[in-house]
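Below sits a lone chain in structure tokens, taken as the form predicted alone.
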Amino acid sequence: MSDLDFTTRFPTGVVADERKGYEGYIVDADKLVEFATALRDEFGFDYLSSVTGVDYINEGKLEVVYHAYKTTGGAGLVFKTQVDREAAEVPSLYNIYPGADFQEREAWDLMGIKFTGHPDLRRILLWEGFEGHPLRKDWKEPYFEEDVKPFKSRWPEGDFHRAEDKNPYGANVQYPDKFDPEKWQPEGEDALYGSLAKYQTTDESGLVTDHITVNLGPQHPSTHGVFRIAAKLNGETIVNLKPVMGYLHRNHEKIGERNTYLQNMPFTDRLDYLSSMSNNFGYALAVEKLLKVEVPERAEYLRVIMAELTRIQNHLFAIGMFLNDLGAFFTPSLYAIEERELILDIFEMVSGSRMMCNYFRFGGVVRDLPEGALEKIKGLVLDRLPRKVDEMDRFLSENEILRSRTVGQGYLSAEDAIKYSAAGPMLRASGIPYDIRRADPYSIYDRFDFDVAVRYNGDIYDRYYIRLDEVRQSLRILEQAIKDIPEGEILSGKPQYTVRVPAGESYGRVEGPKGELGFYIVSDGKANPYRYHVRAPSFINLTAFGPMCVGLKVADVVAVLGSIDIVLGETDR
């Protein structure tokens, strides 16, 4: 898209972002809705991937950053709007891109940006009584030491003390002025329940029926962790449903802005803790864009091999746990986990850790394959895994109970999948063949021959089966990668303990096992990122969860959630 197109369409209110190291367009807040509408309807950017905020405290403004793409493929478009920090109000894009729902709530919760016109603007990761907006640069936690690491209490002085000893109350909390936790009534619950649906219905005969609200979780095995589902029921039928998250929230992004760039690499492992290598990959790409470093050929192949092994073991685990959710307790999951463990053996050989791998580095990977690792990978890729995937397919896919619980249930249309910014298997199972490895290739994925897995029914069954399809395509990629991997260096330059990243912004994204995993980085030229944001597919894929469940029964909700495949470490961050 050329500047001329925008200049012609928007003679005022839209300008190119000419800050050094930045890209895209800056849109006046009063033009934002018109601009976004034209972007979708006239310019074909139908997919809003990411929404986040940046606090430019020294300039007295907050910036909202949007990343939009075309589901037909190609590079994305970045656009931003800026508002005064003391009057941070921006029009909501919910009515144009409903996928902005949870992301706008997150920006309100953590950054204090009010999105006018949003239908349900409540906190989403923090509790309603929380004081302040912690991603603002002037917010300080009770145990605050310094703005960035390494803290002097650790290095170089080494004058270490327990932060708890400085706090007379011995707890990492601070309350709003005149707040008494013993007398607090949870106002947020009223807002949550009020957002669900009206409490009564009247049928054609005049019979008035009360609706009841049921909470599944946050402590419940079906929710895959500390996750809560607030459902409004008419009998056994779901009338409305809202996911409630944040029980695992630790403000990953605030910690990430305190860390040095390199300290964040092992920190990304803790997001989707089933997909450490993919997390490393996305973050490395974002920083490498700013550093403008070249990755050696062998390192690119190693990255792809580790990423595709990650996809396979994630999908095996997802299928096993999904069968648990349907009631086939543990037998299918243990068969799947056995294969996953063999892949984790390889991760342990290569990185020294099974799950928290910390394997990627800016400009390559930290170490080469040890002796015997490539042979072990070949044994899995060329022999064992294809047989085991076919075996799982044979035992499960035509099972009448599985099919009766999943075929035609939890429907998500192609239009709604795009509208709600669904990503990964969830998007492709609804008939949208959008895979970043093909649509906007990164690393060396353009060298490999593979198909984008797609299915067209948009139901729970297709979301289950597409993961088997994707495992098979990952095996195709791996066959080519292990055949063509060259000898050579695995890291550009010398290993570094810290890096100075040139000022600017970048967005690195990968096709993770759960969908688009993106890292938005703003650098001010110092050793720590000024802004560090994670576009978490587990979080954003939940936007469609409520609409998919309306009209189903309570038991179906568990199956729908299992078919989305979330990890709470990534959802809550």
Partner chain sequence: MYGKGLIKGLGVTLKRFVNTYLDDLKWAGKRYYTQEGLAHRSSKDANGIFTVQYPEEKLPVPEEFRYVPFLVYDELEDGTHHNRCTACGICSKVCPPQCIWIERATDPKTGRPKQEPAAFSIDLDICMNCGLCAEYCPFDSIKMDHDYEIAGYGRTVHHLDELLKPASYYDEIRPLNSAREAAIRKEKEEAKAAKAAARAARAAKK
Contents of the next structure:
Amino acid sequence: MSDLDFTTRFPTGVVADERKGYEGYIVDADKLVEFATALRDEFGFDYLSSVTGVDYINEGKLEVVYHAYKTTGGAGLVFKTQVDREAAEVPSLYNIYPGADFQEREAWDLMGIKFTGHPDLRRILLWEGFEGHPLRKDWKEPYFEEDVKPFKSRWPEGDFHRAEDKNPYGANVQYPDKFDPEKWQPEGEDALYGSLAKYQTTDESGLVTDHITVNLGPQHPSTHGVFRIAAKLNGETIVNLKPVMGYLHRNHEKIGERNTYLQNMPFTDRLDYLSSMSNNFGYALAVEKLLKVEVPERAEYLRVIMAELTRIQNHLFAIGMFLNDLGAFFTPSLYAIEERELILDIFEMVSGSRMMCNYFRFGGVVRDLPEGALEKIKGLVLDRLPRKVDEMDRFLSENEILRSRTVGQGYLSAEDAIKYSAAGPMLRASGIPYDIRRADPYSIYDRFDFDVAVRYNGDIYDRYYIRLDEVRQSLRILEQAIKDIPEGEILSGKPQYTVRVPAGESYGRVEGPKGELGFYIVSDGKANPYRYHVRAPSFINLTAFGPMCVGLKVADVVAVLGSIDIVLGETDR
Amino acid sequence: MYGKGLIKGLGVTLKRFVNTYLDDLKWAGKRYYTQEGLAHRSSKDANGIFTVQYPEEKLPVPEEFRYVPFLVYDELEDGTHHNRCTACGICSKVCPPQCIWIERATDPKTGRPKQEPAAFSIDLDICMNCGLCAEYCPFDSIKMDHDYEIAGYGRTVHHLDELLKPASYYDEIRPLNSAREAAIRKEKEEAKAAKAAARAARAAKK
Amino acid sequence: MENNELNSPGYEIPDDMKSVVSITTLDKIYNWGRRSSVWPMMFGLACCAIEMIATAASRYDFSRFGMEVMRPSPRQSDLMLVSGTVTKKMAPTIVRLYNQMPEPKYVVAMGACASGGGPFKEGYNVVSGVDKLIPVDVYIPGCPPTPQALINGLIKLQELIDTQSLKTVRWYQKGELAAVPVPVLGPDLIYPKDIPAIQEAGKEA
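If the structure you just shared is the form predicted alone, then what does the corresponding form predicted together with its partner chain look like?
Full complex below, order starting with the chain above.
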């Protein structure tokens, strides 16, 4: 980053971060907006990938960490701003990078950082009225036992009990002091409905129409889980729409900061539970960056093979479910799930579990391919899958009903896709050929010959079809990988269950099936991460969901959501 | 031509429909309830009906398959059981959701800790089947089970008596793993014996 | 169902009529009808929901048990398959959905999370098992239970239905069945039954 001369451009207010193991720049809060504007307009960092809050309780500071990239490729830039814990106010970057919208709301919700100038700063994962900001280091949950795992109560005097037995209410609850439920008023959903704004329209004849509010979810067959859409309708047309999430908020990050580094690995499986292997990949990369371990050649190939198989099965499932949403109930899904089952068989053979693979370790993978697994992979990659992908294509892509529902609908322009920090197939279907495997290669992706799938119309149809393109490219990578895979070690060093990670920060990112999956880790040199944050593509891709739906009909909202391909485990974490 | 795409798509479903019967004919009654039939249905050449008729036929699980943990005991020649677990506590330390409780036994005479568990509990309603306990157990004691048919009418906590299973069961479900581990154990013991012998020889010389 | 399976023992049927006549008890035929058409609600919470979809798909195909009609509406379903982590934010909705289901209704807690909190139990937004909210009939351990394990649990549910009797089932008893009180989202999840205790604790503090 030597060509970036911030000190001349900003003589005051911007200094390099010189803490050991850290990188990037620290920007004064009052210079932040000016700095970010310059970054976007003058230095070409047009894509804000991740916004993370970190609580440095010993210094009495809260820090907001931003990761920005260029969509033309290359390494990223980290910049931070620090504020006092007691009066945590940071100017919002919403107007420069609208992709910061949900991420700033998340930082407010979980960390209690107020973003001044944010147009709709509400809680996002928890509900209005929740007591406290749980990711602050001094906030403790009802089942709090110890700051870090392993807990001392488990061994050597492990007296079995359930956590709820020790709670006065027999459940996972706690209430603030002097709380009186009789006098208390629930905050309800006023903030949400208020943010949708009231509308009235008057047509030529003077007829006044009130807009109605419609909720889809959290229990709705089209929402891919427990996701809720609050929409303001004029007749049947959407005038405003807000996604409501957090119904599957499982406190991944809070638990992750208590776990040891290894213990987090199986938890990452449960983020995007359709593609556990690529979650493992991202997390392993982030920790390996801090550990500075080399990964043996064979392990690298195994990693790539598993990650690409994951991408294939995820995209097949996404296409099947998307067709479900369009009303082609279950036949396309059945065809897609059949292929997915065969891939899951391989995962089960290799890792022991169909979905929760827990296959990666720091410096390699947990075990080598068992006998017959490579033959099975070869059979699928070289023979069956190409055949079946073509069949899927023939089955669906020219279907007139599918085309009339999707072509030209749910448009997202290239500028908007960048603006809203959309990632993965969503960004590439809008004409931005940005694929981390090519733009900022990790592992051994620079060795393989493949094309970055890209389509230019930015509509639902392209977001459907790009997934078929990507499956074909993944098959190409797999063909090369299974041809070249060498013999040898699969793990560098001895397997160990506690790793001491040098102090510092690291951000590991992979091109997951849903888009850029990033892990931001701050280590203080102990056995547990000090801060563990996930940049979840499903979550951030939803930022563009509202704007994309304005002007469409309710039925199309379902199609748009299906084309984004979210998984709630990752959205809500 | 409008409708061409629809017809093409219907052609795909029709082909799959016909294939179902062709495949059934080809296998002439051997397609279901036989091991070869089941293997065919989960191979890359699977065609036609894909269904596994559980519970009449069960999809075989691979050796590495992991469900819930169990403890292995050795059956000694005199008929007694020897629990491999030494209550070292590594599994409970490495367990990500901390669902393993171990109480180390103490010698009633000396009051010193013994190398065996007095109580061992795994809360299966917390266990995430990740397999880390089995991976890092230095005594090949805690292992992941293949038995997934454990649904019941209440919450499930396995204590020592539910957890303990014989080594022969382990050899049966994971033959390759158990053979490999036995070889490593034997090697270690031989090395230890050789060391002891060398030490004894040195002592005798003096 | 095979004819002789439906027959109640104790009644001899002449051989030449065995293929056409069957004598059974009302309970048995009632339960047989119900156990063979358990309609689950199309209701997925988390990771387990994906395995539930896999179970519904062609490989494991729970339509072999008469369960393929997954209803998106609670009004039309018999079975709530709680497939995944129950969070506090979702808890009121789950109770409301349960109350909206018509009797007879069953609840299967699929996987560790729904059974007892699962790996995320210690989290601040997680309910320690769906049985803290609504009564559960069958618990399936596993994270996630494989499709075969799920079907095993569903067979356990069918076995449970087989043991029920028209005379004793709760939905044919006199009087209204009470709805489960819906918890409220306050500073934390508030179970209606706890309100007096919370008030008491608030006064002491």
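From a predicted model like this one, the values you see are computed outputs, not experimental measurements. Residue numbers count along the first chain shown, from 1. So that the term is clear: the rigid core is the largest set of C-alpha atoms that superpose within 1.5 Å between two forms.
- Once the rigid core is overlaid between the two forms, residue 87 does not reach a Cα shift of 2 Å, moving by less than that.
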